[in-house]
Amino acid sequence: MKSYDLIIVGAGPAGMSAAIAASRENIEILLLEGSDKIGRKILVTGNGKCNLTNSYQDIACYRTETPDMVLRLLDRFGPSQTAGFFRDLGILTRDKNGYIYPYNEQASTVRDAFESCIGEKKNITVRTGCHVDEVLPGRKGFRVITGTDTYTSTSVILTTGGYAGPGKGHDGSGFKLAGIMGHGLVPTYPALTALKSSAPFLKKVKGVRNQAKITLNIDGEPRYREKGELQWTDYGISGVAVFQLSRYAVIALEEGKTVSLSLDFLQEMDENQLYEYLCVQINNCSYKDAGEILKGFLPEKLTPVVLREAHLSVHDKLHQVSSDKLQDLVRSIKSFPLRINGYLGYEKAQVTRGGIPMKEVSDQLESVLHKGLYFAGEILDVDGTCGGYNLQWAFSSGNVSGKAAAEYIIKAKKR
């Protein structure tokens, strides 16, 4: 039975950050990873470009039941510390309107830098392809049981992630390990995912991208809004703006509520301004049909769909329609309705909503139930919006838990 000072279960961005932070003390660390390679999930972040963090930080960027606690953790290790950390790893970063990327915009560079740094640490042992079956707290530490081996340690950090990205080794096993030790679980759902619709026109607009302001309606009431690029698919709608709203849409769907989107395809004008604009275009270009007039600001494939919502066709002459019918067209452009009836699951989601309740850990991310047990990353009930926030949470929580566990071990050795 091999003994270590600290065992970290899960070698994603949070686990690797925790290992490096803890390794600065003279302690022996075992880093266990279920897949065949550490840091695999990093490779798909930011569409392979790895959006490390964001210079804009606000609690609205992190969804959790304990916002003040998250802010305190970010104050201790935030974007500036993250940039410095990666400089120390030899990675230059670039700022793209607040979105911080590695300079070469290659996620593999980040994963390789982590692997190289950890490989150079003589007090970190890495075991890949190692699934942890149990973590058992005892009077003097923990037993960590895998399929073939049992290890003991003074402290354990669980950084196993959630359910999102099962192809990268995320199977929610950490929730089970924590549950066996008495921890609760905020219900988990996919977050930052695409939404499904049964609208009959979807195959005709598949592949179209356009800008819009999106309002998420729950049981007919407008609840949340986002702006950005939409991506139409044959199953529904995707894109960053949709991802940002998906957390709330998924929860509402799971609660059996009616979910729909209202899409504003021309944010620069209100309804009165758009009506006047159309009137001018109709007067100046009476020879144009409706399809030609709307081509000036709508994607070609989307134009007939928007017109159909107003009971018009691309061939109609707008100077021949009534004022009420023109108002219907304005509403179709400014608040196009899309009923949502589902969402893509964990295999496509970027992150998991829910997890270990933050009220069950201290400001050091130590369990309130077991001394020496810590958590970091997606396993906790914190999920960020798109824009580098989930990686920042992984780095912040990993660094804080790693330092705290090392301090706990040093104190334990002195007792």
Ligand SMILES: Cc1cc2nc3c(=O)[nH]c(=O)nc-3n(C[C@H](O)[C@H](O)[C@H](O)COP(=O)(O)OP(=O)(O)OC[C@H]3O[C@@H](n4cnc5c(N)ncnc54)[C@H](O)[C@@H]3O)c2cc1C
Second form
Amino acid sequence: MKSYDLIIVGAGPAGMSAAIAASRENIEILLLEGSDKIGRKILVTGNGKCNLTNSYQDIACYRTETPDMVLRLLDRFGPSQTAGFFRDLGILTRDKNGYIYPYNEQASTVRDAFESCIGEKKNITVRTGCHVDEVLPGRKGFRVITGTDTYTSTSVILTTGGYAGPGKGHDGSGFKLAGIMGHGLVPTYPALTALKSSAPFLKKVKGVRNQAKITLNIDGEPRYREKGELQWTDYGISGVAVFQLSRYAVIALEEGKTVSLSLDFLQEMDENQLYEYLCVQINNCSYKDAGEILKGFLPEKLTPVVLREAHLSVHDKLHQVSSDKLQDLVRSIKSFPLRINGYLGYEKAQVTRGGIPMKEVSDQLESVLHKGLYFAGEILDVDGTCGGYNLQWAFSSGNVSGKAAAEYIIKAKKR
Ligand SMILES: Cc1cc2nc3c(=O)[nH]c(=O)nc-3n(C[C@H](O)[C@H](O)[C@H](O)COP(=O)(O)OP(=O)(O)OC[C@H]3O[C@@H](n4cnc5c(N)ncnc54)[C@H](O)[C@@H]3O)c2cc1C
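Same protein, the form predicted together with the ligand this time rather than the form predicted alone?
Every component of the complex follows; first up is the chain already shown.
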């Protein structure tokens, strides 16, 4: 049975950050990773470009029951520390409207930099292909059991992530490990994911992208709003703005509530202005049919769908329709309804909502139940919005927990 000062379970961005932070002290660290490669998920982040963090920070970008705690943590390790951390790893960053990427916009560079930094540390041992099946707290520390080995340590950090992400390895096993040690679980759901609809027109608009303001209605009540590009698919609707709202849509669907979206395809005009605009177009261009008039501001494939919602067709001449019908058309453009009846699961989601309750950890991210046990990253009940906030949370919580665990071990050695 081999002994270490610190065992970190899961080598994602949180676990690797924790290992590097802890390695500054003279302690022996074992980093255990279930898959065959450390930091694998980083490769798929930001469509292969890795959106590391964001220069705009607001607590609303982190969804959690304990916003104050998250703010305090970000004060200790926020975006500027993240930029410094990556500069030390030899990675310059690029700011694109506040979204921070590695300068070469290659996620593989980020993963490789972590790997070479960890490989160079004499006091970090990495074992890949080691799925941890049990963590048992005892009087003097922990026993950590994999399929083939048992290790002991003074301290453990659980950084196993959640369920979200492509491929295997995201089995939520960290939640079970923590559960056996008495920790609770805020119910988990996919967040930052696409929404499904059974609207019959979807096959015809598949592939269309357009800007919209989206209102998420739950049981008929408007609840959340986002603006951005919509990506129409044959199963429903996707895009960053939809991802941002998905967390709330998923929870509402799981609670059996009715979920729909109202899509505003022309945010620049209110209903009156749009009505006036249509009247001018109809007067000036009476030779145009309805389809041609709407093509002036809507993607071509979307025009028959929007017209049909107002019981019109692309061939109708708008100067022949009643003003009530024209108002129906205005409403169809400004608040197009889309019923949502499902969502894409963890395999396609970017993050897990829920996890180990933040009230069960201290400001150092130490378990309130077991001294020397720490948590960091997606395993905790904090999910960021799109824009680099989930990686920022992994780096922040990884660094804080790694430093805290190292201090705990130094104190324990002196006792
Ligand atoms: C497609 C996609 C794109 C994304 N893009 C971005 C982006 O651009 N910006 C951003 O901020 N966020 C992005 N995210 C979210 C971000 O990647 C995650 O929030 C982040 O990786 C979480 O880090 P983590 O270390 O907590 O967990 P993970 O990255 O999930 O790492 C956990 C590690 O633990 C290992 N593990 C799990 N259980 C065990 C066990 N029992 N024993 C041993 N090892 C175990 C896993 O194999 C894994 O390597 C994206 C996510 C996805 C899926």
